[in-house]
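Read the single chain below, which is given as structure tokens and is the form predicted alone.
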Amino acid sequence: MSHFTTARPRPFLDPAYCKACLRCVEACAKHCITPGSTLNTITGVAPVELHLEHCTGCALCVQACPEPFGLRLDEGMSHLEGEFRLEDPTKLFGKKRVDVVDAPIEPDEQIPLPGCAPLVLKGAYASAIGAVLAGCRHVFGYPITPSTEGAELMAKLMPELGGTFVQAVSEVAAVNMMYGAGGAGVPAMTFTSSPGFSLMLEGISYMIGAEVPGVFVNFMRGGPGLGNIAPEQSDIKLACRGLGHGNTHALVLAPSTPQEMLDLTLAAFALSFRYRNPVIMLGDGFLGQMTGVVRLPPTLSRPGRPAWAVWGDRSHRHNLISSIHLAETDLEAHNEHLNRKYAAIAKRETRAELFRCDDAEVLVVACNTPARMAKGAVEVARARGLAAGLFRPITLWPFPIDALLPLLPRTRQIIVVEASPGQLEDELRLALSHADRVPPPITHVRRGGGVLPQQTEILAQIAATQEAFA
């Protein structure tokens, strides 16, 4: 075990942070600090000057300094006088003096659940219960229809489970609370809807940059602007391509039933900590409000404590959660690291459901609640002798292109069904382009403003396509 050094480090000064208040001059018993005589052109003040020949390392000057980054102590770092230094937070205080370099990871514990009859739950409630079973005890949010029921249930459950629910003053506040909880290594989540999700994007970008886990359950509603509270798939492009400035991606899961709301919320927490990255649960407004039969899993999780967490104990004292990399080469290296992580997610975590796709000539692509209408249309089409199938992406980012490509040789037409003006189709086309594949003709059934595509509309499009083949 290592020990603190007995030698007293001497102070050094970052002139850019000096306010020339002269408190350090008054505090120094050895008169090692004098008022400055040279103006710092960056700050417009004359920083104090250090003369450390008689310095005893008492650190009274550091204690007197009102600016935490002005006078500092650090072993092995020489006194710098009159030189402006711009440093990253990871390097600001030099090598950390701790006994333990890496704390061991405390693994999650799986606890058996007693048997339970199936429940009939709203999608928002199912997601909340999934979060509880995943070990989430920190929930932050702001009410917004049609997601409020999930937050309301968590507000009731968290105090009973020794957890915390905070109704923040805004979505901006909520996402920053998630940053703090996630940085401490504890599972945290929020429920929101489209306008609230937009307000969270800056915080999500910070979480991605700082590699902080967290789960965002977004029930999409009509837009743009405040729009209305009816269901739409308005945020697909936002979740897949617009999570913040720079190189930002997060797994985007698209459930279609209350059972999947529970199952995928459970999975979202595991994925979020596996990759130290936010995960987006993207439902539509109907899915948050509709009820369905939900079966609970056989176990629940008791989360451990990851080694990277900023927990506040001695073992984790060296850790830092930050999205700042001021040196260009450092930021480039960090982005290359993020790209490797994104590639690993794309390779390992894509999901899709294939229904009657083995011999399908017409492939319907749909997700969320519209996928349920699409599945009904495929079943009716099959009963009429039409070779139709449903491809349902469950991960919208990364798009499950590897599951789709084997179907294309026998597919004569793709029909994209969505409650948006082409956001899902754009993801499909972009994935096909990156795979360097020319798809069969693509048509679509689209509705907007809170109106969902109907089974009859989808069936009519399938039938029209088959007639064109003949």
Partner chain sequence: MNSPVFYDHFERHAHGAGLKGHSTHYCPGCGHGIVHRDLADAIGELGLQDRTVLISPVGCAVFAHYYFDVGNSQAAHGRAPAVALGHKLANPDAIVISYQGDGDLASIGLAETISTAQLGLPITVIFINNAIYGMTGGQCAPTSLIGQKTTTSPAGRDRAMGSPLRVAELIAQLDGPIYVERVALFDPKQRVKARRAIQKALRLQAEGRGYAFIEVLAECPTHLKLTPELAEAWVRDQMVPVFPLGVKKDLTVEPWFHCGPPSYDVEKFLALVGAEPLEPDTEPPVPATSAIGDLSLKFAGAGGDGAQTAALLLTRAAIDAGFDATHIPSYGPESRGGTSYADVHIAAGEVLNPAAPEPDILVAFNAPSLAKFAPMVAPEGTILYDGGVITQLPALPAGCRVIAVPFTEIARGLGRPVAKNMVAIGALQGATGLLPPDRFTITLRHLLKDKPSLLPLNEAAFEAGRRAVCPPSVPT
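Here we have the form predicted alone; I need the corresponding form predicted together with its partner chain.
Keep in mind that what follows is only the chain, not its partners or any molecules around it.
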């Protein structure tokens, strides 16, 4: 018994947590541990046996044990002078030294801005400033035309504002930095363009699965493949229907002016945090490059800290950001939760602009820059006495079908105008189909490769339709 007089704690084993790997057996130079001879009825393996007469308390066996609740040091028992009882380790060692409290939600704060003279800004810069106004101080990106101006401005602004801009090794790394920063509960964003957006889809699927917020500004360019750097709208399908693998959706916002680049980027962050889901801003190449008048909003945001964040302090310690749900029923339940979220977004967050739609017989449907050409065409058509209107979806997913349905009884023709081979029209048709509505005839003006539909061709289509009615 003399060995038990030392203050050094000795190993302790709850046999239920021994996997009989025997790594501890060879670890002990004093041969205190031997392979077990009796099968444990719960685990089906024979736990090792401890004979601690010669034990020095060196702990080498404990360091060899891969099981957290396998071999442990009997700190709580050292005063018992040789007494040794097997007990449930949780009971034995009692409560944790550190107890986690529930994380409080620290709310965002709105700081008033003075009235300012309007700025004259490129769309990409307007978007960057919108993000800064939303409180975003973490920007991750990879240079790609025509989105680089956004990243370049952020590279200048972030260090001045105590934030960070990281030029990542790839878009794949950039989106995962967003996963990290977003998971820590801070507003994070990237600027990219179509080929880069493709690369980010893996990460977006993980963000949606793990419910991580973040804002993606994609200035769409010509594809497929390397395509070109001219404006297209051919990522509508990707953003609305293909955000990586699995059951994924995200709000897709489609601005059409530099002002909206700012306003919608600002809104995107709030929406992203409200739903703990990424938000996609789809601009076209023109919108990033276009300079126009931009007015600042009345406030600047100082973001708070959500209760769910994995921040790295005591109150957020119990949090987990993860998209893995191993049990089938767990994953199904998680997807049902996501579906409820998607439904709530569809119910509350759709947006559209209706321009001269009240008495329109011909409805032009267009978004982004082509919507401006379409608006011009509608103006001229009206001046010529043609009853045309523009329906501009601002959320492409969910499609603002509720704003469209009341217009349909009067509509004799829909003309979808887009710089893509029908991706916007597909969204429209899908939305109509889900609403169980047989639409009026749908025609289109489609251009591609960087050629945008022009006002004259849209106008010609409106006029042709009206002639057909007559």
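Take the two forms, find the largest set of C-alpha atoms that superpose within 1.5 Å, and that set is the rigid core. Positions refer to the first chain, counted from 1. As the structure is a prediction and not an experimental result, all values here were calculated from the model.
Colleague: So that I can tell if residue 401 moves, could you say whether its C-alpha shifts by at least 2 Å between these two forms after the core superposition?
Modeller: Result for residue 401: no, shift under 2 Å.
Colleague: Taking 2 Å as the cut-off, check whether the CA of residue 13 shifts that much or more between these two forms after a rigid core fit.
Modeller: Yes, the C-alpha position differs by at least 2 Å between these two forms.
Colleague: Is residue 460 one of the residues whose Cα moves 2 Å or more between these two forms, with the core superposed?
Modeller: Where the cores coincide, residue 460 shows only a C-alpha shift between these two forms that is less than 2 Å.
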